[in-house]
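In the form predicted on its own, a lone chain appears below as structure tokens.
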Amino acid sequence: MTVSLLQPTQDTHGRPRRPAAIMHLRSALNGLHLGLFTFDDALCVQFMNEQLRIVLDLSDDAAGAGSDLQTFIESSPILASTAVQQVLAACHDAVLTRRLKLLEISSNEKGIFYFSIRIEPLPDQTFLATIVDMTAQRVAEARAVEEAMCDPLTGLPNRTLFEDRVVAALDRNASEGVDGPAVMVIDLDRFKNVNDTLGHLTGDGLLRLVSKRLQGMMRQTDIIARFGGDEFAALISPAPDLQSVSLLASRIVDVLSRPYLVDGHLVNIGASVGVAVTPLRGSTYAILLRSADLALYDAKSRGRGTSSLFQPTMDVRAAARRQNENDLRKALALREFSLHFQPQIDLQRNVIVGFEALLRWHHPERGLISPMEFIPLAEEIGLIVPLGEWVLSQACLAASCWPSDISIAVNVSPCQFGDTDRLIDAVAEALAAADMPGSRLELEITESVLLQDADRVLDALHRLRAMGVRVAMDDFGTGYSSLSQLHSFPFDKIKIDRSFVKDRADDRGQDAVIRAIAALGGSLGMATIAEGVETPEQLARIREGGCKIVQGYLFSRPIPVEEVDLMIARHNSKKNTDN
């Protein structure tokens, strides 16, 4: 649209415009999808199109062409007084400076409206104002921003919005001196089992119920957010005293641990909570969240289903953990690990029938580190898979040099069954590299392996069995589903947990358990082995209970690979002497 089209009385050569041309021009202007009007230096309205009536909701008898600008703008029922003043000021400034003016205004006189206004001078000393209704666009943009900052499943704020709200609370704490916020990180316990056994739709329904319970425990000033998966967070702002915050965290654990009815299923889960409280004029968002995460880790390490308040000592433990992680990664790269071997004795024939491979880590500065310390850490940080593959390889290579009637037992972490194809490939490669038949390898697994994805794990166990590899259930009797697991897969051996072997005041009960396990194994065609035998008295009880194979300090501590041949020779020599 050229400037000349806005001059209704003259054509481009300054000649009077014919009425037909004027009518055509007005028709064109009225057909535009934006509202426009012209005014002169005296702020008097000269022309307005029909679309402007729609944009500003003007009635038929509202002020129009020929009226002064203020009366004209004020006749719009949707423009609040502040918006009217903004428009008048912009028009007045355009007259004074004869420069283009751009502005956006909002008004909530009759709902919320947004307008984009452009005011530009024309060559004939008049001014053109165009008004575009941006309400639908701004509402859509606001909705998109809101949706981008909300969790689509639960409708709760997501991590981004949560951070914004925490930062705002911290700013109020710093500028106004009000009490600072507290941040809670909430992790659901056993949620993965719900997804695995009942499906993701049920899991989604459970998450929605959890979010409702959390919201029901919050004040209006508090915020619940979902970070993703089964992790939630709470902003308590302003935070009350420490005791009240701790009581709220304990209540969250209690309420979230109560049963849920989801899609006809009665579901039980738990929760762990980590809490960080801001000191007056204190922390940043990053520090608060990290502190709450450390407190959550502390709660989980104490058995889950509890809450923990951040303490400065947790920073020290976190630093030590990071150092341990770094040392563990370095140890794997530099091969600081070694294998020791503990013999397994057949009591009837008094012969060594196998060895269990036990991992050892000799730290260059800290010395020998207990497997109870580094194995769980390796599982947490994902190093147990490559570490387990190294153990398999080294154990098979060592056993390939022993007499062919002696087997090697290797513990397999539940984490290694996360990728069953990789585990099976690792076993096949270890056997091939050692040129050893699968029948001489025995893999020890705990029953928790079968609680992951039972069908997938059972398929992997059958594939291992097809390779000739034997499978033993380790720590039998310590879980809650041992008997059912024995029927799900034909194990070659049951390993009685050392807790049933130790001398206790209730020895009669322990003896009964040993006899029952030995009889059960015999009826199912599975060998039984007792570990942790340390005294002649324990050996007598084991023998009397019907257990055929034993291992423990009574016979030998775990020994390095270079001592295995000598042990086999000495044991055979002693056997011949006894005979």
Partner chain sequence: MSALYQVLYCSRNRMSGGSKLVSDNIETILAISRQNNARDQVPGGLIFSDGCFAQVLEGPMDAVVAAFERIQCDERHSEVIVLRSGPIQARSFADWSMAFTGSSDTTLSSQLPISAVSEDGDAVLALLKSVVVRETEWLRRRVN
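It should be emphasised that the depicted structure is a prediction, and the values quoted were computed from it without experimental measurement. Positions refer to the first chain, counted from 1. Take the two forms, superpose them, and find the largest set of C-alpha atoms that agree within 1.5 Å; that set is the rigid core. What changes on going to the form predicted in complex with the partner chain:
- Once the rigid core is overlaid between the two forms, W390 does not reach a Cα shift of 2 Å, moving by less than that.
- Relative to the superposed core, S244 undergoes a Cα shift of 2 Å or more between the two forms.
- Relative to the superposed core, F355 shifts its CA atom by less than 2 Å between the two forms.
Switch from the form predicted on its own to the form predicted in complex with the partner chain and give that structure.
There are no partners or other molecules in what follows, just the one chain.
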């Protein structure tokens, strides 16, 4: 295209142009879908087409051909000053360098627009600028990107979009001094239950209702996102005062915990909420979200159905817990665990009839750590399964060296019953490796095991029994359903909880419990054993109560494996000479 045809009325040979040709060209340029203008190297506008008026929203009396470039560009009501500067700078640049310039300008100050601009030097010292309006395309692209960042089930923003919005809110806080945001993470309690019992479609319907309720509680500027599953998050921006934020969190718990009608089903769930507010030291998205997560963890550990505001101490606690967790994982590999054995004495014959294996952790820095401290953590992180297997194998190996009439009692965690096949395999392996008959092994389980999935657990207990393994009910009397559970499985032994052995003001009541358990055990063919016996008075009470076997400091503390042989030799032979 030879644009110099447009303005000059003479051709390169000085002959007058035919006006008709110019007219045709003009109308062709006016019919183009891109806005276009030309200017000379003095930055003076020479020509513009009709489309440019539309693109730049120029009024009819606005500056046009003949005016200087700056006045011309500034007369567009939609170009903000930054955009004007960008265009002018590019034109200037093109004049100086005589090179092609491409640029894209966008703004949302005076209405949203995206323009793609091309400035091209022509052979005759003039320049051609074309402007393509990309607004519709870019807006559609942006919408498509946003849609891709939305959860298809609820239409809520997903994690990625949520992050974008939180980062933007933090930026506004940093650069413009807008009040910082608060972030909440929201977890539904018992949602899995709904999915499992009513099916995923009902679960999906419930999630949609939950997302509507959440949205209903937000202000225009706040955002609810779904992170997946039953996990939601809220961006409260700008955050009001702390009290209002806490109030909103409690309200979320309240409203989400109200009943739902889904597909004709009445559904009740709960919710837990963790809240983090800026200004936290060096707030970033990561810190804000992690703090909210820690607060959520706190809310859940306080019994769910509640909200919790992040406190720095949660960070410290979490760090300590992580440290413990790492140490615990290492401990198994580094052989920091050992077993101690506490004798169990038959009161009638006064002989040692067995030992209970008790786990010890020798922490390299913190010394001996009580099982009460690390077993719950091991259960929580699933380490209890390999740890329990290690205990089984070590206990059986140790016992295989003892006289064959002495049994070994091993505690089994309820978690180990999560995979009953694995538990049974571990028992079989431990027995085989120690070359020991199952009848010498006694597994101590707590009542809570039977509360899990009773059928599956009972099946496992029967399979263990078929291997000759004996089963004892541990900590008996502490649960609420104790008595009925005794009928569910023919336990070999009942271990009376130590709380009934301890001296208390109303020993008479305690004695009655011991007597009742011993009598009940007797009638069901189960032996009763009392643990935690520390004084001769306690022993007398236990004996009177009809309990047959005892264990406790009165006889011996738990001892290392090296001392077991000697103890058996001394105690059981003394009895022989006594007789």
